[in-house]
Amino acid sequence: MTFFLAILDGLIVLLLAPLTVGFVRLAKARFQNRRGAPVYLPYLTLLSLMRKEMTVTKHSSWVFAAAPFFVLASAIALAFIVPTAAAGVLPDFASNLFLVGGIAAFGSVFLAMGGMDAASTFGNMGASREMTLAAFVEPAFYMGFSALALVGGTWSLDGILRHLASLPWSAGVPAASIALVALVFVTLAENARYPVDNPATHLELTMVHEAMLLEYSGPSLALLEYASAVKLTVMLGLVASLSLPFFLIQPPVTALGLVLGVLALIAKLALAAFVLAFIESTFVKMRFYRMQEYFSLAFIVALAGLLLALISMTR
């Protein structure tokens, strides 16, 4: 049964990924006094890209063609090992913090390699910026999750979520609240969102993630866009579930509990997407040469969360 729940959790994330992107875009449009596109538009966009012809530069190698598959494989792996709707269904090693970080980095590295392999100026620029941001984000990433691991008593994300769900919300979440704020910083950076990057631009001075995708088209671009949506959904779902550990699907499972768990995940993703849209409509993009300030702040907040967890344990 636990294996079934783990598979179900991943499949729900894969199914809802384009919908999450669509809701973020719609919410941003409403914040900007625009009508906005329907939330299901990303599904149609992916289908349209799958039907288009793919062009490949003559200067590229097998890396350029293989990169979208590796990036998508990394995102799918994250969908199945990072708990979002269910808790207590994965063995500790499967959702280990360092394994999750390594798989996320694996996708980022191959995305950068694909951008460089096209031998374009934009691709190399974006890959260089992507690796720089990856080096900046890792200290805050591991420090924030270390604070949560200290609260939960395990390095497993599933174990951390299970522990928070077993406590009263007033007792469990405040101890981890500062670390969760740091993880919001990390989520924005990992998914190329404001104020780190603009996901809807192709301006040379501002783009990071999009620069590595410029040479891709057709099905390859569809794979990369879908992988980006899956990664965004995974991280938003994890942060939302850690912040609001309610109505999680846990063994023993009932039909009502299963339905409530799925509906709760959709509601949490909608709330997280709304908050993301609010942030992107409120803050401006930072200059790239000020990124160290952003990540330094994220690290300090994560460190404060770790200290708060240590203090709470000594009481």
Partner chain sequence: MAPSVFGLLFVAALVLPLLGSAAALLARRAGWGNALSQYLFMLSGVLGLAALAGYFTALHAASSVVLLSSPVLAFSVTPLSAFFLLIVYLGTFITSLYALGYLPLYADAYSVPLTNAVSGVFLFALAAVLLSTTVFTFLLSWELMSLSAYFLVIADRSPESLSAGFLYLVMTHIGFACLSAGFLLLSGGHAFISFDGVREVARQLNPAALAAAFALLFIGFGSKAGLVPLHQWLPYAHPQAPSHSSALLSGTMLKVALYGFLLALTLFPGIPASWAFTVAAVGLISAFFGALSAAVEHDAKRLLAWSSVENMGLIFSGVGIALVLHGLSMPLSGALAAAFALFVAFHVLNHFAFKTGLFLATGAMVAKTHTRDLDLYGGLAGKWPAFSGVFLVLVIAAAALPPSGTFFGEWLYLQSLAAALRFSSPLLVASAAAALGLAALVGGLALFAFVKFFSAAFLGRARSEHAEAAEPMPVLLLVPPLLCAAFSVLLGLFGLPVLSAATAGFGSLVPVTTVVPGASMSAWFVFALLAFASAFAFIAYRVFARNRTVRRTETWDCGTPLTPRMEYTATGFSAPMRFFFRGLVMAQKEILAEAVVPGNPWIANRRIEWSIASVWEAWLYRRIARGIVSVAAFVKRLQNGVIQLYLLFVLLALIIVVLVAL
Contents of the next structure:
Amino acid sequence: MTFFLAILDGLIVLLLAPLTVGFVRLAKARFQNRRGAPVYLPYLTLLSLMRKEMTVTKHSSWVFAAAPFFVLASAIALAFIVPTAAAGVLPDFASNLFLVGGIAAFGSVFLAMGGMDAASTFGNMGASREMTLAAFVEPAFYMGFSALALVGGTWSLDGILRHLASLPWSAGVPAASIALVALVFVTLAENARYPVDNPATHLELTMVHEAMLLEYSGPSLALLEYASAVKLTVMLGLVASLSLPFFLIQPPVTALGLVLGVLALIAKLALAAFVLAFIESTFVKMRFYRMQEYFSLAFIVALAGLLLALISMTR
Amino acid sequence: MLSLLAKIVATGSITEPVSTFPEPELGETGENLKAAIGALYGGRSLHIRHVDAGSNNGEEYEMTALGNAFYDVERFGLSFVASPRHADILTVSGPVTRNMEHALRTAYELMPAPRIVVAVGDGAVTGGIWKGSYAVVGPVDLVIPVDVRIPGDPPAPADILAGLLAAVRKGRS
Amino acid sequence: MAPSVFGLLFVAALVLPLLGSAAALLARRAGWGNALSQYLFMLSGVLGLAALAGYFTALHAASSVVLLSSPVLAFSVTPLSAFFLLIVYLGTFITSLYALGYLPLYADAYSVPLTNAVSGVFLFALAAVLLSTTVFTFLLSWELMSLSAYFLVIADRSPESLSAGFLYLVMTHIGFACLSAGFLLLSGGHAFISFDGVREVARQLNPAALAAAFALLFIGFGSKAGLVPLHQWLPYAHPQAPSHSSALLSGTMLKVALYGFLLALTLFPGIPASWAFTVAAVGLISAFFGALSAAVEHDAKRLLAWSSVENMGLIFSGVGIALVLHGLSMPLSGALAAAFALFVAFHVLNHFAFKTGLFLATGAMVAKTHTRDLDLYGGLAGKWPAFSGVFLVLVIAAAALPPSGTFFGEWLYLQSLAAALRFSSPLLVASAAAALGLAALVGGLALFAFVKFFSAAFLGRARSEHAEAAEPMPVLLLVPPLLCAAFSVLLGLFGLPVLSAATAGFGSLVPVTTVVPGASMSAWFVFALLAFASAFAFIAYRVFARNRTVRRTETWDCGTPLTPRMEYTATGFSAPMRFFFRGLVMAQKEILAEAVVPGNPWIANRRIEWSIASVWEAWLYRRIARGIVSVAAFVKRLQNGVIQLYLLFVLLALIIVVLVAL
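Here we have the form predicted on its own; I need the corresponding form predicted together with the partner chain.
Next comes the full complex, this chain leading.
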């Protein structure tokens, strides 16, 4: 039963991923006093891309062609091992936080290799920057999750979520709320959002993630766009569920609980998308060469969360 | 930040409803447009790549306005992208100068099929006042096949938007 | 197999490399001389592995096999040395297989018979160090190993090799002096005493002598293993050797240094926490500097050498942390100490697998492109698809990405550190948090370095005619790296469950390794997950992609034709790292503009000059060298040719001697 719930949790995320992107775009449009595109548009975009042919630079090798599959594989694997709608359904080894970090790094490595294989300076620059960010994000990532793990008493994300769900509210646990702030920093960096990267930029020199995608077209572009949507949904869903651990699908499960869980996840994703759009509408993008400040801040916030967790443990 | 937010809330949505746009005159549209729109789910989500092949930037000013809150091109599923490889529609402005001919050809070549080319402005449609100059090749259709023509010098944002929407509608029929 | 049989096998495996050396010298004019030597080396590897298989299956764990015991030389196999012998003989086999096809390519650069003769001695010495059971035998074998390695470093006799070899020779002898002093201090001055005897003597020593001996031994073995600040020779010396020897130096000899350190640890009656902390801290700092230097390096083989510094640093820090935890008597500390010990064993194997493979593969690449500069490669994936696939697997292992064995090793490390956050001592928790942050950053930098390596070498277009004119890759050079890659993957699949006794079944299908309560990992699950997710992605593509035509075009150039010069090189790729760590890598960049006429705004040409340097070299080595030179300059004043003064010195010396003697 829990096995099916785990699969279901992953499938829900895979299905909802384009919707999350639609939510973010809609919220951003409203912040700009625009009407904005319908939320279901990303589905149509992906399907349209799937119907196009592929034009590929003749200077690229098999790595360029294979990279989208591995990037998407990493995102799909994340969708299945990171708990979002359901809690208490994965065994400890399956959602170990270091495994989550490793799988995420696996995807960004192949993305960067795809960018390097395009023989274009834009992709190369994006790859170099992406790998720099990937190197810097690791300490904050592991430190933030370790703080949560100390609160939850387990090293699996699923276990942490289960623990937080058993408390009245995670905002009542100061360590968890500070660690969650650090995880918001990490989420923004991992998903190439403001203030680390500008997902809507048309100026190649300000790009990180988009620059690596410039040479992809048609179905392979669709795979990559979908992969980044899935990754965004996974991270937003995780952070939202950790901060609002309500209406989670937990065994023993009922039909009502299942429906409520899915609806609650959609609501949480919409809320997270709103917050993301709020951040992107009120903050400015930082210069790339100031990124060490951003990551130091993220690391220190995570460390503060860790300290609080340790202090509350010794009490 | 709070005053900014207050202003955002106070202003609300200021996007023009589509009914206020003028009815465009598109002229001939070919089979390619229909095939492309048909293949791409009726053109509900189309990506635009713009190439300035030698215009006086009048068209670019007007096209930039498409993204603002007043015209909001995104609500129709149209969006501008950073690479021709991502694009379904190539908009071209200006008479094609000899220096930009190669750039225009590569941009078109790199676009994955099905693809639509839209000539924006008199320069792109006919060559405009530069027609016959030694520095220009001529209108866009001398270089790459054109599906839709939006005349004007420069066409107003409303004209461009109405033209694009009319082209999509025609493609669907 | 009876013990006597594999005892004989061990002896045969030990002696065969020397036969190979002799064969290389005797058959130096024959065309088949190289092949004969390599076959003898490979036979030694096979016999050694067979003997080890017999040893591991037939014997109970804590027993040793005596091969030779005379008052002067004594060799025997112990469980610890057997583990490291595994690496030596695997390395012997793989590198000799490679040298079969590799050395003939370099008949002009190296004297092949001499190189093989030295290699034989080196292979013999590697095994001899591991088998030694007396202080004298150990030091003799150690010196033999160091000296033969020196001749491998200077094999091509180029000025660079000679200067790198000189640095190596000086450093290794400083290390050797420390080792001799340390061992003799422990053994009470007896050189021919067995290690068991040393253990007895050491028990009687006072703490100060023990501390001095520990410091000396740590410096001695640490300098061989490339620990900061005694790492300076390693990135210069290892890459200069022929590539199959580089692989042995980095993949195997560094582990022998680790073996020496572990052996030395067993001689002490106890290891105080402060020593263990020092080892852990030095290890982590080495790991950080190794990873950072690898991230900004653009010489292909030197990058690998820096990565060896990083990995040896991680291993030594693992040893240090295990010792710290071993000395504690807190709940969990025993389990975590075991986890770190497991990490050390596992990472020794993993590092051996990917580093040997990468050195061999890089050697093949260098042989076919005639350059070691990463900036001049590019586009090799299109030329050598199979080779680049093997290389990618090795790179994934080196970057510690799932599902390689290295990932599970680093998981053990990070997970155990994170688990140590639960201790109640503030000092321990603070150290664990600092170590966790630093280790995560080290992992990130290693990731950066190896993505840079692979991308700059294999992807995009060829950056120079070196890569443009690369010849096809012969199968003989592809097979040894392939073996290493396969070994890496197998280690991922089976390593953790086999090495750790703590396994439990999940539905009795998947072996799961548990480190501490609440933290477990299953390698098979990770393999299955990635395979499932890739299959999922592929099926999604097949189902949804209605149009699967692919059209080949030029790269998008915005209208200006692109040249390979516009691509990022390894140097360009690492520019952000040079910027963010500019203090530590001492990065300097200057744009030099030359005007047509002085004062004229027209620029005739413009070029950029940049450099990175080692902080250790600038702040430590150069200072020491300057100090030595100034002392020498001062002493030189005495040597002024006045005979009376010299006589005075002789007289003074005599008086002092007499005074001391009385």
